[in-house]
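Below you'll find only one chain, the form predicted on its own, shown as C-alpha cells.
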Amino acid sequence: MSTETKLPFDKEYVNSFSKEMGEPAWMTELRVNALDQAESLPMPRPDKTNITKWNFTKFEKHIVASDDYASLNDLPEDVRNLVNLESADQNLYIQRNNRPAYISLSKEVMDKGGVFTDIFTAARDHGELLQKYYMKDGVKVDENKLTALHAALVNGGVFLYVPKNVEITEPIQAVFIHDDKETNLFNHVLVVAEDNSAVTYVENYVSTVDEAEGIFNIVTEVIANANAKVVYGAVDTLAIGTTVYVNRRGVAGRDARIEWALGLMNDGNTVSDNLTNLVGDGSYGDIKTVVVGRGKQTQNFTTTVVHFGKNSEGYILKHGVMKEAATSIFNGIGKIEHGASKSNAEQESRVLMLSEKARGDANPILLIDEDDVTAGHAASVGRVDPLQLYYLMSRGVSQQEAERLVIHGFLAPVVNALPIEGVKKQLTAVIERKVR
C-alpha cells in the first residue's frame, strides 16, 4: 500500500526549472513524469530501520545561490587538502552546493575524446549520449518515492564518459562542497566506461558547516561495458542534522570490473544502498566500505551483489565502528541467479562497538538459485579485542593509544584501497577525529 505525500514543488516549477537550465525535451519530460510518480510510490524500506519519521520530502529551497571559485586557493582549507593546488592539467570538478564552481580537464582526457562535466552541461551539449544511459540500466525512476523525487528535482552532479578502447591513466576527481545550511542536494553522478576502457573516479561530499537541516538525495550510476574497468572511490562527510539517502548502483558487462572503496562518514541519519549487478559472463564486483558512527545518529547500509553472468565474482567487505549512542545496520546480500554457474559470492561484515549505548547489527545474506557455485560469508559484532590491547599495552603503549591503533588497523583494508593520496589522508583524518 502506498501513501500519498505532499511534495514541495509542482509540475509547473519542475517544467520551468528544466527549461531555465536549457535541458532537452526528453529530460524535461522525464522530470515531470517522475514528479507524477513520486506522489504515489512507496518509500524505500531498508531492513531493520524505520525511516517513516525521517524527513525526505519537506523543504523550501531547491537551489541556493553560490559563487564560483576564482582559483583553487580560494577553496576552504578542508577542501584544499584534497586537491592538487599546483596542477592546472588535472581532472577536477568542484560543485558548491548546487552550483558548478570550478572545472579542469586534462589534455589527456580531451585528446582521447572523454567527457567530464556537470550534469546540466552534459544534458545541453551531450544530450543523446546522456539519454542513452541516464536512469536506464542503473537506477530506475520508479523504484521508490525517493528515486522518483530525485529524477524530478536533480539539481547537481556530474557526467563522466570514457570512449571505447580508451584508458584514462590519471584519476578523475569531483568534490561536492556543502557550505550553506539551507542546501538540499539532489545530486546525480553517471559514470560510463565503454568496451575495453578504464577509469578511476573519486568523489568527496564535504560539509564545511557544523550543523544543517538539509536533505541529500544522491544517486550514482556506474556502467562498465565489456572488458571495462571502473575504480570508484568516495568519502562522504556530511554534517550533523542532514538526512541522507544515497543510492550507488553498478552494472558490469562481460569481463568488466567495478571496484568500490567507500568511506561513509556522515554525521546525520543515513540510508545507503549500494547494488552491483554482474550482468556479463566473467564480470567482477568488489565493494569495500568503512563506517564510523557517533552521537545519536541512525544509519542503514545495504550492500548487494547480484550475479547474472557465468563465472562472475562478487566480494563485499564492510567494517564499521560505533561509538556513543550511534546505531547502524549492516546488510550484506550476495545473490546468484539461476544460470550464473561457476560464480563466486563472498562477503564479510565486522562491527566494533566502543560504548555501552552503541549498537551495530551485521546481517550477511546469501541467496543462491544455482548449484555449481561457491559462496561464503562471515560476520561479527563486538568490542575491541582485549588480547590486542594487552599486547600493545605490554609494550608500553597507553590504553587510549592502543585502542586508536586497533581501530585504524581494523578500518585499514578500505582506507588503503582509496586511489588518491589526498583523499586517503582525509579519510584517515576523519576516522581519527570521530573515534578520538
The other form holds:
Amino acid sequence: MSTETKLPFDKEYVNSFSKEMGEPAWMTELRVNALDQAESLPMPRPDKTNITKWNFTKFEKHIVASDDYASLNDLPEDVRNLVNLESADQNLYIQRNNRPAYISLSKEVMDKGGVFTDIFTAARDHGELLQKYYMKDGVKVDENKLTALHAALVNGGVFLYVPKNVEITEPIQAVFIHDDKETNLFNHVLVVAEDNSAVTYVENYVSTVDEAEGIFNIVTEVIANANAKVVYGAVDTLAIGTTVYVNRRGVAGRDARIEWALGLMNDGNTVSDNLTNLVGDGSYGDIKTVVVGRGKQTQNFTTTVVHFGKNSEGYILKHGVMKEAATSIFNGIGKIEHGASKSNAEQESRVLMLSEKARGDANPILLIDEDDVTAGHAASVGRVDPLQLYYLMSRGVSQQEAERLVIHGFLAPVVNALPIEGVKKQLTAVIERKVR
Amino acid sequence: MASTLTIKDLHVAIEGKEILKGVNLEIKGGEIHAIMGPNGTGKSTLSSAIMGHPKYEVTQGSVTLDGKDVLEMEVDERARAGLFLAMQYPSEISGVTNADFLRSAINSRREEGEEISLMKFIRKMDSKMEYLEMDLNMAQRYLNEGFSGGEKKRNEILQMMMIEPKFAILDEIDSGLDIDALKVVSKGINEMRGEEFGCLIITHYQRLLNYITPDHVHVMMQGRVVKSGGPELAQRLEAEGYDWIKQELGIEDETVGQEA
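Shown: the form predicted on its own; wanted: the form predicted together with the partner chain:
Next comes the full complex, and the chain you just saw is listed first.
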C-alpha cells in the first residue's frame, strides 16, 4: 500500500512562506525537507483507534487573516474569563488563529533573561537558541506523516525559554483562539528550562466558532534540563468537526521534573499522544489527564512514560467520562529500558460511562526491560455507582445533582492540579457544560 | 404540630427473597424508638426500605409521613420530606468535600435565591463539628474517603445535625465505636431531642441505650416486630438475652433465613 499523499501546499509555497516570515535559513530548509518527507512517511498508528479515514492532509487555507487585540477587553467572552484583565505585569500570549494577537511579558521574566514570544519572532530574533532545541530531542520531524507535515507548515505557536538557575514564580499563560472556520492550525509550542530552572506554563486552545472542519496539528516539546522543573497545564476545547492531532512530548534530564495536567475537552475527533522521556537519572514525570467525551466523537489518548535514567519515576493518572455515543481509547504505557534500575512506573486509568452507547477502553501496558524496578497499574471502566447516588440522594440532593457531584469528584484530581485559578474554573465550567 | 411516621404491614424483598414480613410501627415527633434484635432479623432492611435503597423492593404495605405516601417518592424526595438515614456503611465519594456536599444537601431544601449564606453555613458546621469533637479539617476532606469507622459514624451524626430532619433512622450507629466515640455520638443524638424530632435507633447492643433513653423499645425477629415495650425492655434484654422472648413466642430460629 502506498502512503503517497498529494499535499495541498508545495515546496515553492513553503519556501516563500518561510522567507516571508523572515525565518533563518535552517528553518526554511527544515520546512522544505519536512515537506518532502511528509509525502512518503506513514501516518501515526494510535493503538486500537483506526484513523485512516480521518482527514489530516486535505485543506484549503494555510493562513487566515486575523486582527490583533488592541486591549484585553476586546477578547471574546470565553477568553476574558481565562486571563487576568487587570494586570499589566503578566506573562500572557494570545494567538488568534495564526496571528500573534497580544503579548505581555512580566518585568520578572525580562529581568531574568527569559524569552517568551511567538514562534515567528523566536525564529527571527532567537534563531540560534531555537535551532538548538526545535524538533531535535523532543518530537522529531520524521516520526510520521503528521510530524513532518507539522514541521513543514508550522503557522503558529510559542517559544518559552528559561535560563539556567532562573525560577519564574508567576505562571506563563498562552491562549490559542480559534475564531475563524477556515483556520487550520499547525501550532508549535517549545518550552526549554535550562539547568536548575523552574517554570509553570498553562495553555488553552479555545474555539469560539460552534463547528468547523479545521485541521489542528499541534506539537509541544518540553525540554527540562538537569534539575529543572516544568509544570505544564493545558485545557483543549476545540470545536466539534475539527480533527486534532496533538503530540505533547517531554524530555527530562538528570533530576529534572515534568508535571503535566491536561484537560482534554475537544468536541471533535482527537488523537492525543503524550510521551515523557525520563532520560536523566533521578528524573520524574507526573501526568494527570482528564477527558470528557460526548456526541459521536472518537478519541485516542495515549500516555507514555519511557524510563532511561536510573531511579526515574513516572506516574500516569487518567480519568475519563464518556457520554452519548462517544468512543475513547485510553492507552497507558510505562516502559522501562534496560539499565534504568530502581525506576518506578505507576499508572491508573479510570473511565466512567454515562450512557449505553458510549464506549471506553482502558489499556494499561507495562514494558519492562530491567529487573530491578517497581511498576504497577490499575484500570477500570464502569458506571456511576448506584450506591453512591443513593447515599447522596438520601441527604436530599436530586439525582442530577448527585451525578454531577460524583462526576466532578471523579475528575477533581486533575482539575485541582491545574496551576492557574482562572483556568481551573474554566475547566470546571467546561466539564459542567459537557456532562450536563 | 408534631409529625408522624407510620409503617403499616410492610413487606420487603431483596432479589426476590422476602425479608420483612409485615412490620407495623408508628413514630411521632419527640419520640425515640429503639429496634433491637439479633443479627439477620430484618432490622437494617427496614431502615433501607424506608429510605428507598435501590436493591430493596417493597412488595406490600405502606410507609407514610404525615399521611403522605413515602414509597411513591424518590430517595431525594424522601430526604426533603424530612427523613434521614444514618447508614451502617456510608459511601465514600472521592473529590467531593464534606463541606461542599453538606451545603448542597442543605440548599436542596431551600428555594433558589434562598440558599444558606457561606458564612452562616461555616459557622454552623464549625460549631457542630466542635460539639462532636471532630477535627475541623474534616470539613475539607473528601466525603468519607479514608475515614476510619468511627469518623464515618460521627460524620453521619454531623450530617444529621446539619440537616435537622424530622425523622432520623440510625442504622447500627454504635457498631465499631469505642466508648468515647459512643458517648460523643450519643451526645449528638440527645442534642437533637425535641418535639420536632423523631428517631428510630437500630442496634443490637443495649449499651447505646445507656446514653440515650428510648421512649419505646421494639424487638424484631423473623422480619416482624414481635415485642414492644418501654426502656425496661432493653434492660431485660441486656440482662437475659433474647431466649425468653423466643420461648414466650414459640420461635426457634429468629432469623429470616439469610445466610450467615
